[in-house]
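For reference, the chain that follows is the form predicted on its own, supplied as structure tokens.
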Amino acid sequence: MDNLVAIARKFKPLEKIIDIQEFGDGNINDTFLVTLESKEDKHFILQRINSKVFVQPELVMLNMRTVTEHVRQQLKRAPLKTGCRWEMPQVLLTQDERDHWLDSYGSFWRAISFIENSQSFDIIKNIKQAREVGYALGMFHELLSDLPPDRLADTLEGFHNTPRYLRHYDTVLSKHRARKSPEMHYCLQFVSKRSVWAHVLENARARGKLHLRPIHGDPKVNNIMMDKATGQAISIVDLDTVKAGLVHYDIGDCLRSACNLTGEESNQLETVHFETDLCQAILKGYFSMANEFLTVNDYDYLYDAVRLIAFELGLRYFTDYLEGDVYFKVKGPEHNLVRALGQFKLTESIELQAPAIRAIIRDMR
């Protein structure tokens, strides 16, 4: 605790620190909520960046500052209508104006403002909330739609590049010698049957049908912040994965996360189901903000995005399981295998409801 207080003071040297607690359930970074004795900013987020995942964390910070400053300028030029609230987490600087601090062990620490009077949810509770989730992602994309994507560094090379994940999977699989359980056999067959189709979005980009834009990279439900009083979406947080990419990755990941009411960590695989009513509400909220910049080709590949990102995450979990859990935090030796099974079951549910999902997308045009 004393060590955390000392680190927190690098960013808020004049404030009295009352408490520091672990915060959230992220799989990558170590996150803490710092409580201050202050009349204004009562909290901020302190994080130790996982430099094994983000090998150039200084570029993560550069992207974060680029995006948050761009949004700030956008809202300054065109304020939201009365009654609407939208905030972006702001990077806090040290006394010497740095956006991070390195401790004696070389750990990379950063501090971010806390979105007060807000809350997030792991699982969507109703249709209204689903629409707000879609609205938040649409707002984020709209505010960044005129930011040149080449201004953002590629902090996670290959992130959301499914063919690249497949190549890594093949390499890991070729070295795996453990006995194959029935669950592993299911996963192996599942990946094998979809390995050719999984190139769909990257092939479309290579042919010039889809184009790079600024994306969030990880817009799952619990990264959307809701106003406690109004229930309106007011922010999207966890900007570590912001980079240039296909907006389809964000849309697919948002729907994958939001339309599975069993959640990402459930081991009740028989209950995994893609909820099309939530999908419709999320897309309605999204398109209320994003229709201006989406193209005909963007619409044509939306169903593929919904299906692909669930498959991709399952593939990543399964690969990490085979590799010995080197990427995602786990709570036991089978954790990543169970996660993979959940995402593959979700992919199956999406595939079974393809006509309904395509109809929802078609009706939104």
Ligand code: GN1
Contents of the next structure:
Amino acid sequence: MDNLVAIARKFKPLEKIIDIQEFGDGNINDTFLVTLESKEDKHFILQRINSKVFVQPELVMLNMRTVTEHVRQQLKRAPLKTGCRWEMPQVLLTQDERDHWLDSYGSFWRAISFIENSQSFDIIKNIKQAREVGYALGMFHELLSDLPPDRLADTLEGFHNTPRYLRHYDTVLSKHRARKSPEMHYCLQFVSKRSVWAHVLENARARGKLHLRPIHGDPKVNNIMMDKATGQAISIVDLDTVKAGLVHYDIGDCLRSACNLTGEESNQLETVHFETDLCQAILKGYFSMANEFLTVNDYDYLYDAVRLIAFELGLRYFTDYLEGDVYFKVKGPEHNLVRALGQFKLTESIELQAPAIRAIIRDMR
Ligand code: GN1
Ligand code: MG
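Having gone through the form predicted on its own, I am curious about the other one (the form predicted together with the ligand); can you provide its structure?
Every component of the complex follows; first up is the chain already shown.
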């Protein structure tokens, strides 16, 4: 704690720190909420970046600053309607104006503003919230739609490139010698049956049907902040994976996380189900903002996107389980296996409801 206070002071040397608590349940970085005595900005977020995952964390900061500055300029040019609140998390600087601080162990620390009077949810409570979640992602894409994607550094090579995850999985599997449980056999078969289809988005990109744009990379439901008083979505946080990608990765990730009322950390695998009414509300919210920049081809791949990102996350969890939990933080030896099974059940539920999901997407055009 003393150490954390000293680190927090690097970013707010003049304010009295009254509390520091672990915050959220991110799978990669270590996150803390710092409470200040100050009357205005009472909180900020302090994070230690996992530099095994983000090997050039200074580029992560650069991307964050590029994106937040772009949105600031954009909102200055075209302010939102009155009554609409939209905030971007801001990078806080140290006294000597750096966007991070390296401690004596070489850990990379950074501080981000906290969106006051807001909350996020791991599991959506109603249709109105679903619409707000979609609206937030649409707003984010819309605000960045004129930022050239090559202005953003590639901070995580291969992120959401499913064929690349499959290649890594094959390598890991070829070295795996331990006995395989029935659950593992289920996962092995599950992946093998879908490994050809899993190239769908990257193939479309290679054929020039889909194009790179600035994306969030991790717009899961609990990264969307809602105003505590109005319930309106007002921000999307966790900008670590902002970089060039397909908007399909974002739409797929948002839907796979928000339409699963069991949540991705539950072991109640038999209740995992993809909720199409939530999917419809999220897409309505999304398209209320994001109609302008999408092409006909973009719509054609939306069903595959939601199926693929659920499958891909299952594959990433399962690979990490086989590899000995080297990427995602875990609470026990079977944690990544249970998470993988959850995402594969969700993929199955999406597949079983394909006609309904495709019809919902068709109605959005
Ligand atoms: C990781 O750490 P967190 O929770 O923000 C992961 C995402 C996954 C997510 C699943 C850089 O995000 O891709 O969808 O876990 N982030 C990275 O909960 O791999
Ligand atoms: Mg994240």
